[in-house]
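This document opens with one chain alone, in structure tokens, the form predicted on its own.
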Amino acid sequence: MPSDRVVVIGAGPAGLEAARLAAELGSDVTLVEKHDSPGGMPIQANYAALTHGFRPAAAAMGEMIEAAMGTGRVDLRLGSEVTAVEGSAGDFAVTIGSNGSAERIDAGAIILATGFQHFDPGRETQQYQYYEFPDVITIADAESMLSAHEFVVPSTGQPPKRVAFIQCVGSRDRQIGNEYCSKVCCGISSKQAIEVRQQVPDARVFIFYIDMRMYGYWENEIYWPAQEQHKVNYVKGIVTEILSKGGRLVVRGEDTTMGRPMEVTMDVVVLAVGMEPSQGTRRMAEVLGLPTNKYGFVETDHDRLDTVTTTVPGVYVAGAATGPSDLDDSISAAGAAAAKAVAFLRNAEVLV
């Protein structure tokens, strides 16, 4: 008899939504999360506010967690990982490891929602001196500071007077093999620039960009308000190096609009790092036998315009495990994955 249980791997936004909907559609769900708390990157990286509506990330994720657990059909396994999967669609045997012990459970379908990791700006090049200068940080570092309402110069603990954001760090870069756009970095940098201006009103904030790619409604929600209401300065240019001089940072590059060299002094430089597949995504792709593209993201059936069905029957995928995604993308894909997984199980029951 096929199992009607769905195993969801990853309890971030996509995993929580997939678990909630699958449960509400009548399936029992085992939700497996390797960390000791659910919520995914918004919680693990201590995000401040979400792009839409500037809602506190912790509150928004708390609502998602409550909604999933409130169904009464979601078995949440924290500090756990899927270590092996045997069998086939409708009759999977999933091994879950936790604290040195292992348990096998039966599942009819699996949804992979293992997300992304931020690009490491020092992995390939020290052009931006991320590991050398404490006042060069990433947007993930900035989120944590903004969440605590302590956006300061890390080396001094003092409020900054000049802050620069540098776009496309680890994205749209053929030299390191990440030719793709990470989709959300422009919007997140603009959101953070607004937050910096709100928390440190005297600071001047600059965003150095190749192209501003405002996704969806961010043009009017974030981009124009950043300039018109919060006086954020957007500079079309390429940053080639960052130096330290007199206790401050010197940003060198080219102002491509004016066609001339550029050298400006900053107190804090924020690197807008892009998305890469998480280690969990790469590992689970191997465990499940899922093909990945050349960047390491899980492939879906794009030829049929299906964004959540994998090549392995009974296995679905949602969120940034398939490529750069914002929260709206992730939630939509999670709903589709849950619907397809439950529909597959219902059809399997009819055929028995």
Second form
Number of protein chains: 2
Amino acid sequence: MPSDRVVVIGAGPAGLEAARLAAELGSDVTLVEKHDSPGGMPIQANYAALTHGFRPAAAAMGEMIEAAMGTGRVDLRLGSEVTAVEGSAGDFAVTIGSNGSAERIDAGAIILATGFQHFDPGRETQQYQYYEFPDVITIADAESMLSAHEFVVPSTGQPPKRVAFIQCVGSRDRQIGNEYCSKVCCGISSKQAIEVRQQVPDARVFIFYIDMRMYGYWENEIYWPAQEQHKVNYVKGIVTEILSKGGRLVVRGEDTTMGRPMEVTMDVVVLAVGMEPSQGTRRMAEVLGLPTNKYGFVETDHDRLDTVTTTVPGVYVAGAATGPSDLDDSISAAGAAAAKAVAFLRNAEVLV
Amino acid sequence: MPSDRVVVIGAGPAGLEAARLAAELGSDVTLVEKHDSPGGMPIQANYAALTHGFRPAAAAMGEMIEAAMGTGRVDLRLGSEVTAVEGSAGDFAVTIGSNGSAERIDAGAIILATGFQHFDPGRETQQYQYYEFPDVITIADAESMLSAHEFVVPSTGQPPKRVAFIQCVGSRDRQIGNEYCSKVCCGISSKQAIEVRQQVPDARVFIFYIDMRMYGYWENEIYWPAQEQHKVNYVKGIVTEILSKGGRLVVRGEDTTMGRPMEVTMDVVVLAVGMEPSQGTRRMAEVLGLPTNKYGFVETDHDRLDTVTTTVPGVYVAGAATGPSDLDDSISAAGAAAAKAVAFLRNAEVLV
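So the form predicted on its own is up there; where is the form predicted in complex with another copy of the chain?
To see the whole picture, the full complex is given below, headed by that same chain.
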């Protein structure tokens, strides 16, 4: 039967914000999260500070969780997954599976917020030897170390003397099929570079990049301080391979500004891996019958200036399930998705 | 007396979207626009195509206007300005001036969507001679010519043979006080470069840049096609001055990839001017008592992962009034602002 409940799938930043706002707009919300705790990637991947004012990720996510749950209208289902959706807009039957049992609930609208996963740097980019060399890590690995205030050379446990970030791993790369730019890796790498300089003041830090995409305020909030206050070295250059020599890493490539080949020794190399649709995003796109683009992200009607409405009536999407997104993108889109979902239900009620 | 009306200030993309969604969520809306027609910068500045699928800007804005007005709950006040705001959240008295007369209306919440203005390239960047040489134009001027399908050399009326875009005019520039990146100029310049190549197939087109910030899908939707299908030439280089020689323009600077000085002749030079807060944004920040950052943009609580809530209860902001924004940013934030404004009013009603 027609329902004005909103089911939000995924309890990361976008899902929490969408759930909270749909609830504040008067809808009952079921928030479905496959992990055993809410917070999404910042919590699952143990992020250190956010690019927003360098706030601890756990504190910022904690506030979002509190805000959503504080509405008193959000039914949070942890360790749960949506396994089937039947019916149509205004009158969906959503099957939620948890620990082998299944429950069907009625919902009028659905908001998908299942996000991204980090590109697997073993996949077709093995020139960076992620699975071969312990001292080649990803920005996700770096977050965990920074979060614990233990940024060390993994193979020795010692503080590094030289750290290199390599940008665009799994992004802007036709060979692996990800031609898009992942938006946030420049900002996150620069933020991490600053944190490394703060935690290991003796370390020299280098960022090898194609273009530094510090759009908007990241330019003055992160990029300039990284260079001026924290002495991070930016090198426009392409890294072609990483070798191991005498227990340290050798980074080979071309310094395109200097127009010459380079070969530099590093203790830790951090791969700035890009975004790909999460398994949850791929699976939910199938369950809900949502068209995806060639990369597997869910399509919205961008041409019509709509960032959240899918082609399936009553189904909205927010955050990195639609493609590379920063936190502002995700939060804003979540608000828009909540507004459109609740507006749709209001309108449907009028029609009933 | 307490009101559940929402006043939206500015009828550009963000204002139209916010008005429409607040209306669809059940609020009566007064939409105040100082110009004599709605649509905001895309209409005022006569934009050609949007970066979204190269759709004609007028058509896309027309749809947004229709959607907002189609709700039947949006009272559009053209040629009008908010001149004073009294009272507080839930109970504002908003004075709207129009043609010398003034009217006070009650409102529960206010959404500011007064946007940006293009950086004035005469201001402290006179090395580019915008006001001296007729063939030095801005991306805003170029939009108008492309919109009319008359992309010509202004001084001769003839089709150009060589066109140069210069990026970051009024952005990423400490000397003029705008350290931020304006986000959209790379995308818009590249879109225009494609349009020039389509409308004037004999023209060679060059883009001089520091970093090409084609974040997200712009990489594959605009940047790669610009280079591969439309043969736009990207040159990482800094332009230091523009001279006039024999009726043509001479662009001087440094090609930083080649590491050598350059001096090239052009027929038209397009300055990719960045975003600054509009006069309306500055004025409304004063009227509403909203804190602004050092650039004059309205501040929101970014650290707390809120893109639209200002420090004044009941007052929200969306779009480029908060800083450089692309259309997706503006549309998403507008949805979030509508959701938060209406949620606030719902909550206030409960308290009354």
